[in-house]
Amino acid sequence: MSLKPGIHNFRTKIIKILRSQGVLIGLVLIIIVASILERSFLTASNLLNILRQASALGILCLGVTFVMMTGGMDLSVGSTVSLCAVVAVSMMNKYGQGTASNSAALLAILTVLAIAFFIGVTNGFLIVLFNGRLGETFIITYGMQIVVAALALLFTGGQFIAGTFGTGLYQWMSSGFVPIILFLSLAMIMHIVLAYTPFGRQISFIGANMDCARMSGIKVSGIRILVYGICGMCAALTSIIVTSRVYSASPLQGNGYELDAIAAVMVGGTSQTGGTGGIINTILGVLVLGVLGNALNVIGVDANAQLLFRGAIILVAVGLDMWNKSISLKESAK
C-alpha cells in the first residue's frame, strides 16, 4: 500500500532534515535536557569549561577530518599526542627556567610538530607504498600507534613528568579563550582550504574515488602522505594545549584520543569511506561528544555509566553513515 502524496511529501521532508541538520538537532535536545536537570549547566562558567575542553579535541579532529575525507583512517594520533607530550614538557623544565620560558616555548612547540609531522609523513608512506585502502590504513596505522606509544614509555620510562618551568607563552596555550580562538582559527582556515580551494577539492575527489582521482591526474600519493603529516601537527598542537593545561605530561597523556577524535569526526557526518563531511560537521561532531560529556558529569551519571552514551552516539554515527549512502545510492539510481 503506497503513502497519500501529502504523507510522502512531509515524510520525504523529515529525511532531508535529519540528514541535513541531525546533529544540530541533537545538540540542541542535549542542552535542553542538560539545562532541565541541572541549572549549573548553563552557566557561563560551565559553557567556557566545554569550550576549553572540547577545543583541545577539537584541534585533533580537524586533522582526522582531512584523513577520513580522503578515505583513510588514523589511530596513531593519541599515542602521538603521548610522545609530543612528554618531549614538549621535557624541554621545558630543562630549558624553560626563569626569562627562558618563553623562547624554550616556542622552541618545544617547534620541536613536537616537526615530531609529530614526520610521524603523520610515514603513515602516509606506507599507506602509499602499499596502496593501502580504509583497511590497510587502519593497520598500518594501528602498527604506528604501538611504535610511538613505546617510543613515549622508553623516554620517560614509563614515569609521569610533572612541570617545572616558570610561566609564560606555553601556560598562555591553554588560559582563557586561547585554546577557543586556536581551535577556531584553525578551523576557519583549514574549512577554507577543503571547502574552496584545489587542494581541498582534491581530497574529497581522493575519498569519493581514489582510481578516478589517479586517472585525473591529481597526484593522489602525496596529497595522501600530506594530509597525513598535517594530522600529525594537529596532535602536537593538542598535546601542547593539554599539558599546558595540567603542567605535566605523562606517556599514556593520549591514549583514547584517538577514538573520541573518530567519533566526534563521524558523528559530525563526515563519512568513514572518505568522499562526504566537512570541517563544519566536525565543529559539530566535537560540541556534541564535549556537551554530552560536562552535562553527565554535572548530572551526575557514573563514568562507566557514561560509556554506555558514548559507544551507543559511535553506533548511531555509523548507522546515520550507512542510512545517508543507501539513500543516495537510491537517489542516483533515479
Given for the second form:
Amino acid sequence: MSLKPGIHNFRTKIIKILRSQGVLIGLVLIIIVASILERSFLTASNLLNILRQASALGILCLGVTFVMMTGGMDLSVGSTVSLCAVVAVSMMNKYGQGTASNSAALLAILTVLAIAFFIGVTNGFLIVLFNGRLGETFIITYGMQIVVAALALLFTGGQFIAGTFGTGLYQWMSSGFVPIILFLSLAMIMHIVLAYTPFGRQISFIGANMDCARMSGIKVSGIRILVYGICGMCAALTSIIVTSRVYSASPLQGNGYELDAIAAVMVGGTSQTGGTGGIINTILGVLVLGVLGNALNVIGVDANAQLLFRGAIILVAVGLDMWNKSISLKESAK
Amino acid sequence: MKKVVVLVLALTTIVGTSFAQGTKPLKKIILSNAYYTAPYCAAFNPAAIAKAKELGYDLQILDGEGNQQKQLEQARLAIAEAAGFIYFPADVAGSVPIVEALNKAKLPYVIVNNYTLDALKTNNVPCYVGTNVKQHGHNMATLIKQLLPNGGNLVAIEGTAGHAQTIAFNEAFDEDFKGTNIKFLDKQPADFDADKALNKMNDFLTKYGNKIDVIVSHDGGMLAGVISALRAAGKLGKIPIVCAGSNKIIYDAIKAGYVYGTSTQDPGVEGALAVSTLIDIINGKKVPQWVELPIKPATKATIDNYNWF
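I've shown you the form predicted alone. Could you give me the structure of the form predicted in complex with the partner chain?
What follows is the whole complex; the chain from before opens it.
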C-alpha cells in the first residue's frame, strides 16, 4: 500500500525529528506532565536537587560514553566507584582532621584518580591483548568488576566507613552547584575532545569499524587503553562526589552503577555497538532518567511501578537505536 | 599395560582417600551467607568463625550472593562433606527447596538472621536463630509513638521493595498505628544504599516539606544518606529520625541528637549464637525451634548499654 506524497513527506519529517530529537522531546514531555501533576516539581530547589543527583552518575556516564563509542563496554566502573570510595574516605578519616583537611582531600582525590586510571588501563590492556570486541569487553571487565569489588571488601573488611574528617575541600565537592559545575565542565571538555579533536574522531572511527581504523593507521590499541583509563578516572570522580554527599563510604557503594550508567548512555542515544552518539546525548540520557526518577517520587508513584517506567524507557531507547540503525542501513542502500 | 597400572593406582588413591576421610570425625561446618558482603556481616562472620574455633570446629563461610540456587548448591556441598550447616537466607521466599534438601538429608542445620515465625512452622524448619524481624517494626513504632503522642506524619526510607523485612516492618507499623493519628505520607525503597537514600530523602523534602514529623530509616547505611539530605536542606536535627540497626553511624547520630532512637541488633552475638546452637544440635542436645536474639529499642539515654559495629 503506497501513501500519498504529502502524507509520506509528513511521516518522513516526523521520523526525522524523532530520530534526532527523540530524547529531548521525551525529556520535555516528562517535565510537562510532572509539572501538571505536582506543583512542587517545577521549583528551583527541586530542579537543583535533580541536577545534583544526576551529576554524580553523569560524570560516570561521560567515561562510559567514551568506552561505548569505541564499541566496548565497562562493567567494572561500579566496583571501581566502591574501591575509590572506601580508599578516599579512609584517607580522609586518617589524614583529614582539622586544618589538614584540604591537603588530605587533594591527596585522596589524586590517589583514587591514580588507582582508577590503573584499573581502567589494565582493562584496556587486557582487552587489547585479546583483541576484544563487544563480547570480550563484557567478560574482561566483568572479571575486573569482581576483582575490584573483592579489593574493596578486603580493604574495609566489609565494614561501612563513617566519615569523621573535617569540613573543607572534600565536602565542598558536593556542596551547592559544585557537582553540577564539575559535571557540566567535564562534559564540555569531553564533548570538545570527542567531537572536535583527531583523538575523538579516532574513537568514533574505532567504534564504527575497528578493522578499517586499524588499516587506516590509527593506533587502535593505544586509544582503547587510554579510553578505559579515562573511564576509570570518571568513576573515581563519581566516588568522590558520592562519598562527599553522604559523608561515608561502603564497599558496596557503587553496586549497580555500571548498569545505571550504561542505561543512561543508551537512553541518550549512544549506540551499544559503538561509532554513533556523543556527550550531548549522554547528558540528555542522564537528565531523562534523573528527571523521571525524581518526577515519579515527587508525584508519589509506587516504587514497584517506578521500576516499570524505568524499564520501559530503557526498552524504548534500545528499540529506537535498532530502528535508527535499520533506517540508516536502508538509506545507505538507496 | 601402563594405562592399567595408572588406572589401578588412581583408583587405589581415590578409595584410600575417601576411606581415610570417612573414618575422621567431621569437625567442619559450612555457613552459606546470602549477604556475605553486607556491612552487617563484616561483624557477623568473624564472630561466627571465632565461636566455631573456640568450640573446636572449622567454619567455612561461603558467599551465597543473594542467590537461592547458589545457596542450594552450598547446602548440597554441606550435606556431602560437613557436620552441620548454617543457612543465612536471602529471603524467606525461595528458601523452601533448601530447607527440604536439608530436612531430607537429616543434616543438622540452623537458619539465621531473617526468617518469619510463621514460615518456621509452615516450612518445617527445626531451628531458627535470630530476631523476630517484625519486632524491629514494633520497636520503631514504640519510639515513634513516644515522639508523636498526638499523631503525625511519617516518611520511610525502606530497604529492598518486597523483601520479607520490609513487609514485616510495615505489618508491625500497620498494627501499632491502627487507631492513632500517625500515618505514612510516603515510603520508598533505597536498596540499602546511602546515595539512593539521599536522593529519595531530597524528593520527600521537595514533596512534603514541613509536613514531615518523623523519618523512618530501615537501616543504618541508608541513614547516612538521610542525614546528608537533611543537612543540605538545613533541617538536620529539626526532624527526628527513627531507625533499625546497630552500626556506628546510628550511634554517632543518636549521640548528636539527629536520631531519636533505633531498634538494635547485635551481629556479633548473632553469629556466635548461631554457631553454638548448631554445635548443640550436632551433639544431640535439644534446642528450641526459635532461639531468640534479643532486640531492644535504644535511645540517647541507653545507647551505651548495647554493642555497636
